[in-house]
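Take a look at this one chain, the form predicted on its own, written out in structure tokens.
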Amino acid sequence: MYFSLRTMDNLDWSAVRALFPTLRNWVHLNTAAFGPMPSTAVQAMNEHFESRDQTASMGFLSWFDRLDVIRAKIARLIGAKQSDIGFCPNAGTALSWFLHGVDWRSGDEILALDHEFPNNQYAPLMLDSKGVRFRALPGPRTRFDPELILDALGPRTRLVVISAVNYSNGLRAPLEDLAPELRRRGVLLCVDGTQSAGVLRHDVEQTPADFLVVHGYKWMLGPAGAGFFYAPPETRAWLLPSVVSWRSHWNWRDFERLHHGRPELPDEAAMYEGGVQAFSLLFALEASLDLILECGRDAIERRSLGLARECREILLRQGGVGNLDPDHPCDSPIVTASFPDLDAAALRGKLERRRVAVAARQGNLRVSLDFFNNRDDLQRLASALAA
């Protein structure tokens, strides 16, 4: 970090908000669509381009060294090891890398939910040419019981694809109960953590997914095009790369004497990445990641969920209906509600004209609360809804 966000042992949340220029003009309650980037992320990109001009890019290997530092920071965020982390341009790409590396047999089955993010339906459905069956289960509307998935497993179920937090209703998947049981039964698990990484605690030791994909432009507060995936040693033992490039050989850093012939793959997740990476985007993601780590996973989750609870009460008072019961546990930073006789998309547009950024999804107004938000934002939302 280039500054301190702490006064003694306490976080200065006003200093955190000052890092986000968009908050000067907007009530940003839409991180589940696009998270705002802190000024430090833009600064990191500019510094990279300035360095290229000054050095003629002669030290480009140091950029790859810096990527390894970023891998270590991501590993710290999710409780993994540096070698388990690779970079991807988006979650859909990484999901395809995984799906096309599985040795599918005709009759194998993939399970997901009917209201999953389209990535998690489109990609499995495209495997029908290999005889793979895709089955979408009716998704829960209130509480997500792991038995919904476990009871649906069949003898040919090979893979479950699920989001850690559902994009359209905010329901949080019970991964701590689901993941270990799927592993015990020999069923693969691929998790999309795009709607959770950066705001909710996620520990891959407690939720042993076979593959985790995250696009960093939402809760990781980075630019689009910067994402990461988690591939543990158990997965790397059998998953072959779908993309092969000059970096596929273990000794690719010796670029003045590149290896020729069949590559000898390194035992690390980076073997799936392909060639040169989007350095400027990943350096921006690092700056946002530094901010998240500085604030702390526990503090971010606690603050975001506290604001989400208050948001539910506001939507209830304004006539919203849905999963808004204040007595129901609030474990997601995404709050959704419908309003009788009002079109959610039209309501979103009216709020936008009042500089309140929210979203409409599946007929619901969707409000997403992050750690840079505060009670003033919620009061402006309440006033705009009342108006």
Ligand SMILES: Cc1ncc(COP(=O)(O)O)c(C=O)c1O
Contents of the next structure:
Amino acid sequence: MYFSLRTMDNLDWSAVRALFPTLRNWVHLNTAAFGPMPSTAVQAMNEHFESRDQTASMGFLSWFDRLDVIRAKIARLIGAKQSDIGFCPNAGTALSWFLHGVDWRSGDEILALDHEFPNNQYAPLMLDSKGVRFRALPGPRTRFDPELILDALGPRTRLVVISAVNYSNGLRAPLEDLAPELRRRGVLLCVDGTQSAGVLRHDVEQTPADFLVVHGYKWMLGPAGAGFFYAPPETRAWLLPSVVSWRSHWNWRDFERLHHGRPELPDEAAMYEGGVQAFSLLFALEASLDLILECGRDAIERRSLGLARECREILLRQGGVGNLDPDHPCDSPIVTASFPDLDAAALRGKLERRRVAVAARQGNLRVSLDFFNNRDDLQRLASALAA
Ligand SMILES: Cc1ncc(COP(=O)(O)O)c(C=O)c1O
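Would you mind giving the form predicted in complex with this ligand, to go alongside the form predicted on its own above?
Full complex below, order starting with the chain above.
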């Protein structure tokens, strides 16, 4: 990073905020919908287009090399290896790659929650043509215990699909308990980390998923169209690629003498991602990722959760009814509340007119607290709600 965000050992949060042009005009409490992008990300994208003009794209192979550097940075963020990381245009696409690479047997079952993000229901439901059953358990509203899933596993349950953080009520899945236990019982786990990666620590060593998908336009603060997935060696050993391209042969970098005939797949997650990648978007994602890594996973999580706790108090003081268990610590950067006699969507619209960006989901006001937010944002939310 070519500017300083630190004074001595402390992060200068106002310097962090200054990187986001959106924050000049908005109280941005809506990362769960779309995160703001730092100016460094837009700059990285522009620099890529300039380099196409300047070099006639003669060195395009180096752009693929840079993708490997970005894979390594993502791997650092989630405790994985560079070869476990692939890119995808969005979370739904990567989930479909995974689902369509499994050798389903008629009668196999997929388990999810009934309030899951639609991606994680629609795609499994569409496997009925292969005889795969989909079962949606009543989603928890206040606290999420691992037994909810573990006690529901049946003899044919082959896969659990779950969001690390639920998009509509902010509840966190107990992945630390769930993931190792599912592995022990031989049930596959596919995690959607779109609402958590970038803000909450996510470590695949502790939460061993068989597949993880993340779209980077929310908490990763990247552009839409830049996403990634994690496919560890155990998954790559059996998961067939649904997208096959000129990069499916291990020696694709030798592009002046491309291999003809059946490809020999390279043993890396990139084998699932298809051909030429969205370089500009991924280079922008890299700049956002650099910022996240520079601020640090722990500092980001601490700051976001601290603000979330304060936000929860504000919503309750303003008459909101929180759906979070009062005996359970607030551990999510997404805080939701309903307001009796008030339509959440109408309230969201009123806040928007005051330049306070939040969301309404399933009858709740949804407020997202990210590391670039501050107490002033919360004050402005409180005043807007009071008004
Ligand atoms: C949990 C979750 N996954 C994925 C997405 C976005 O899906 P996609 O990347 O397929 O557009 C969202 C958007 O709100 C989400 O909340």
